[in-house]
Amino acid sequence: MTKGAVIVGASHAGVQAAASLRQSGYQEPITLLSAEHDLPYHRPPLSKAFLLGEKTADQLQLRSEAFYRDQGIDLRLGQCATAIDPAARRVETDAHRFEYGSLILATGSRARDLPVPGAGLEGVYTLRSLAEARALKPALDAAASIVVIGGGFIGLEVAASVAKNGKSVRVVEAAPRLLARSVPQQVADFLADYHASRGARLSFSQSVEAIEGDGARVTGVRLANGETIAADLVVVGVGGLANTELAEAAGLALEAGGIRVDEHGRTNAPGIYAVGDCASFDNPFAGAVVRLESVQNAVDQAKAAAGHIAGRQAPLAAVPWFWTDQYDLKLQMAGVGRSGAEEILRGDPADAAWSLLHLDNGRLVACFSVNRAADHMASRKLIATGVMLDRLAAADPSVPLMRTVSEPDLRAAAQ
């Protein structure tokens, strides 16, 4: 009897891997292990719709409970994997031992700790899970003055949610600007101005020296310049770390902060795959080995790994893309921006609907779109095909982005 597939981790990547195995015709047993006790759920809304009370936990579910039953997926909630034995092809949890023919690691990432005094005080939160969101929401509702440490996507989304509820919020960022590793300067400046216009205060080039408290409870954040910001709640969003401990202990190769995999999601150990936030791979659009934290990448990698396990060649080849919702803005990003790239602006940022293109030798390599979904969708096709853009047409926001290339290239990009 075959040992089937075991998937460790039941977020976007793990659930997609299980679903794609079945969609690929895989008939063997599938066991999906989740360390959490909730049915697998969408994570992006945690910092937005869930905090604002627009969606409940039940509305965040990736799939209904019936889906797992009907697809023959053995979903084990509250089962935290503790060890992998690659030679015996076995995964252990606190309570059980599971043998596998194929193993998919979808262990995700966790919030990076802030190594300063007071980080463990009551009233200091991170936001990566539904459990953390459940704890944070009522605390935010009761708080009057909030400090967000870190001007990344999660920090900014929380700040936007707080400001929309009419609360006082201050964002403290150690870098000179927002999202230094993710978006160009013009996009970062636009977001900073937009947040400021909605009542959020932002401080740049400011490192946190300590989180202060009165007994066990937080009262403020002390900066390295000596300023203390009063706060009755602090949200820490200073990046994420891949959960690679299981893989490292099992002798799997690591690189770029993640478990090193190929275009099929295969690790260096036979029968073991890694997908999603925990995996690093040689991405042709980035020109380097990278680890991408995005729902899109998690889903695409899961499909590639499931296809390979099911005997189908479906290597990962998708253009990376990301999004963030802040206030009434939807920022969508396709490709990977490059330092020194030629930039073309489409539209007027004052209208809150514009795109910034990155070109390399006339070819589109990245697109950053604010409330221009059509530009985003077109850019994903154009980046994938590597076609040459007409620069004058590309700078005209009235010209559809797909019409900025020649007809033969347009047909190729539209396929």
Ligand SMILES: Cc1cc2nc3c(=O)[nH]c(=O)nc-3n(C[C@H](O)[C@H](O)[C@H](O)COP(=O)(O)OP(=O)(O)OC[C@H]3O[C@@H](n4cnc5c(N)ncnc54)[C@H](O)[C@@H]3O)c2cc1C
Second form
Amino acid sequence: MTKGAVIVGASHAGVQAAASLRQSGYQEPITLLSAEHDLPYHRPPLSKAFLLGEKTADQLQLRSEAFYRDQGIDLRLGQCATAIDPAARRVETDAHRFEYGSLILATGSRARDLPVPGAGLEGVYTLRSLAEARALKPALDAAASIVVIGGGFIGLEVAASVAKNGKSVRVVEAAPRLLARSVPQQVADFLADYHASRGARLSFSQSVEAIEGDGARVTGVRLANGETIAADLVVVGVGGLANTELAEAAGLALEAGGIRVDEHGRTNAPGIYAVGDCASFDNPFAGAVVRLESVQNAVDQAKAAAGHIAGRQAPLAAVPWFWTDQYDLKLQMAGVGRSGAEEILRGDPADAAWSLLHLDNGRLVACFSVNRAADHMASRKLIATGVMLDRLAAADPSVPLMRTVSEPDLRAAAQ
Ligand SMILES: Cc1cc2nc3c(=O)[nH]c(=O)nc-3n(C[C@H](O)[C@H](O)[C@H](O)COP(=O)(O)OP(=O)(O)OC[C@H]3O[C@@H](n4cnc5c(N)ncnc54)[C@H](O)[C@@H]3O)c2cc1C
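What I would like now is the form predicted together with this ligand, since the data block earlier showed the form predicted on its own; can you produce it?
Complete assembly follows, chain above in first position.
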């Protein structure tokens, strides 16, 4: 039996919530339940440095084991919450019951299944967890022909890691271009060309009809156009689904594929919060209720919820941002791009260091930067303050982005 805070899910959002509660002076017990058996770890390197062999599992830990002990955070690995009783303020696992004063759901998201025959064959992988990455890495090292289904961020990062290791990789994307919901056409085209120039083959507007095998093991991927691509390993990266089942069974409100929360991370049930990949909220920068899958969002929402529980009002007001590493490219995105926005290009894509700005009535609303970290950092401030940009200056990559606004606005933005 436990009072205090119970956190379900111990990844970027759950661990941050626990740490922020303690930083805010919260003195009651904190129980952190993790369905996984590994110490909580950084998820983004799984498709990058870990697959490339540049980082080991031990180097991915979010916090050392001692951190949880020293902070009085009761981390329970391998314990999956199975039910919530909001009226009794109780969470159950198979083995225990925990009573809570505050409950934080940080259950994250999982890989979406590909609903085609053969998806369960040996040699077909998804990549979300360290356990999956541990299985995938040696299999990739041993494979000769690899197909990635889905040209989203995870699929592209895996493809880049594979191509960087000198292997043949084919990416099959159902849409006419890459990353249609996340980046503008110019960024997508640049990435597609970059992959192609490094040996990856990309096919667009191709849906997968079946994954073929010789009994148990995968041998290829059959497309709707009749082509069969030979493969001895397939990675399926067709998006994520929020883990909302616990919340739904407890009667919590859902929206936009996630658990609906306000700017403090509060759900519609008293004392229950939801943060990170599993939560949806009315994001002022998107102008809609959205569910974001990013480390930034997980961390910032967790801080807001922890602050609220600890009695501090620190509503979430962060500009959304995200990054992806592919080959020697770091693509960073700030704000939320919108179709029909005015676009300004800073720099030459041929140099592999450039930014694309999205303006709405002269105000910066999104910035997509390739190997231009300073633009990314400046854009987060400029988007937050909603200042007007001087279009001519903004198009000149030699002018720092912070200098492309009028002086009074600049002073306001810098504060
Ligand atoms: C391969 C990969 C690469 C990525 N790269 C980037 C990147 O470059 N940049 C970026 O910003 N983001 C990236 N992301 C996304 C980022 O990792 C997620 O947005 C982030 O991990 C979300 O954190 P979270 O804590 O909300 O959820 P998750 O990280 O999904 O963690 C949720 C945790 O809750 C556990 N859980 C679920 N249900 C229960 C239950 N009932 N009981 C107990 N535990 C439960 C799960 O097992 C999991 O451990 C990447 C993701 C992946 C998979």
